[in-house]
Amino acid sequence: MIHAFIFSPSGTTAKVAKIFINYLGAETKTHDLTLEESGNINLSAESDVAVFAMPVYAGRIPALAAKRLQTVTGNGQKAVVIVVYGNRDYDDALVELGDIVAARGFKVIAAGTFIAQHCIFPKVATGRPDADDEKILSAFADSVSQKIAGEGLLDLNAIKGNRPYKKAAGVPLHPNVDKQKCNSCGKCATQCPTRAIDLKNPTLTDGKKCMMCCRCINVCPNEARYLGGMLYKIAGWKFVKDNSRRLEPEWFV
């Protein structure tokens, strides 16, 4: 059996991670962590594998990611970790997260970086993961399922990435609300992992909480949250400039 433990908020790195698996071809339970610990989760059975799916935020593991993992305990199951970012760089991320991962008591034999289209900037990897991405995520399924069958470690200090990891950094912009569309369903509230959002009035949002994964905007079925603004129109042109490069994925195993 495989156990997927997935951080996705906007979507994509869930995405990703189940094409992957669905390449795998293997019964599979997933677990969700986006929005709250589901308990502590001890994997017994020797056989099960554990896929490790996250998504990369300013070149680091979502704090609140990491926090969840502390949750999950395995004893000596092999494991493979993927990361999925926007575009620009995953920096620390791949190491941070096989480093967690290790730590809980997992083999890790595999990594992979991918790419989808950005939360906060959508004009950049638009469309991502395309057709290209899904057979190089096909291929990485094809050599875990080789390592599965055999035998060794994956050498975590062969990922790219640096001990210690880069400094972990905020982004200094928040989804706006279009009060005249909000009808105060409570959707966004409810499907904040911060909680930052406040229930009884969702046109407010606890800005030292927030966390920008844009979630809110993603669920809002009357589209009542946007981003917006002088600071991001201008934060968006620089980022789309310096990050419209097409960049692939990359695995380790």
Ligand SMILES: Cc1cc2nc3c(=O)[nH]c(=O)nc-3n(C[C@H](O)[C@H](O)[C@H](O)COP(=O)(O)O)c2cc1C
Given for the second form:
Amino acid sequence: MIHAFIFSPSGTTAKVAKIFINYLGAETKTHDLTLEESGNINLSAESDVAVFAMPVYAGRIPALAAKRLQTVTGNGQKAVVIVVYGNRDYDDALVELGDIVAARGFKVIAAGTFIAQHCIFPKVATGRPDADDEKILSAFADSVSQKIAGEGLLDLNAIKGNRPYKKAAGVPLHPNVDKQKCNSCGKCATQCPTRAIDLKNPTLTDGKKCMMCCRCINVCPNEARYLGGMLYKIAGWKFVKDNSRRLEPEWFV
Ligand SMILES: Cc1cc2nc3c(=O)[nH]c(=O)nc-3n(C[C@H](O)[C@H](O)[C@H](O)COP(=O)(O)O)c2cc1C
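I have the form predicted alone already, so could you send the form predicted together with the ligand?
Next comes the full complex, and the chain you just saw is listed first.
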């Protein structure tokens, strides 16, 4: 049985993980850590395999995802770690995820990085993962299947990235609310991973809690939440200019 542990506020990490797992072709149980902890999962069957898929935030694993991973325990099961990023760089995120998963009791056998449309600047990596990414996910799954059947761990020092990890950083932007369009349905508040949005008055967002994951923008049925303003426009112009070259997935087995 494959146990997939996924944190995916805007859905692309989940999409990449789903394609990969479909190619692995084994029975799977998905544990979505986006909105809540796993409920202290302790994998006991030796034959279980775990897949961990997380997005990259400022070159790291989102702090909330790292915290939620502390509720998952392995007992020597094989694990695959995957990070998904928005075509800028994954920096130290893959190393960090590998370290966390190993410290939680898993044997990391493979690691991969994949590119998806940037959730803050969707003009970057638009439409990814695409058909070419899917071919690479299929080849990665073939390679992982062989590793699952065989022996051998991944040398965590062979993964690209540095220790100590780069300093975690936030994004100085938050979604705006169009008060004319918001009908206070509260979907954004219930779907917010950090509970930053006031359930009774969803036009209020706690900027200290908001991690800019953009989930509220994606789930709003009235398109009342959006990114805009001068800072966003200027930052976006530079970001798109600097990050429009196509990066390709990488993997380590
Ligand atoms: C706060 C924040 C920081 C991000 N930092 C990076 C980054 O350092 N490098 C990068 O390439 N993409 C970065 N991204 C883009 C995400 O990694 C990318 O959109 C990813 O696909 C989001 O995954 P999800 O759809 O599962 O939430 C960042 C996104 C957010 C919200």
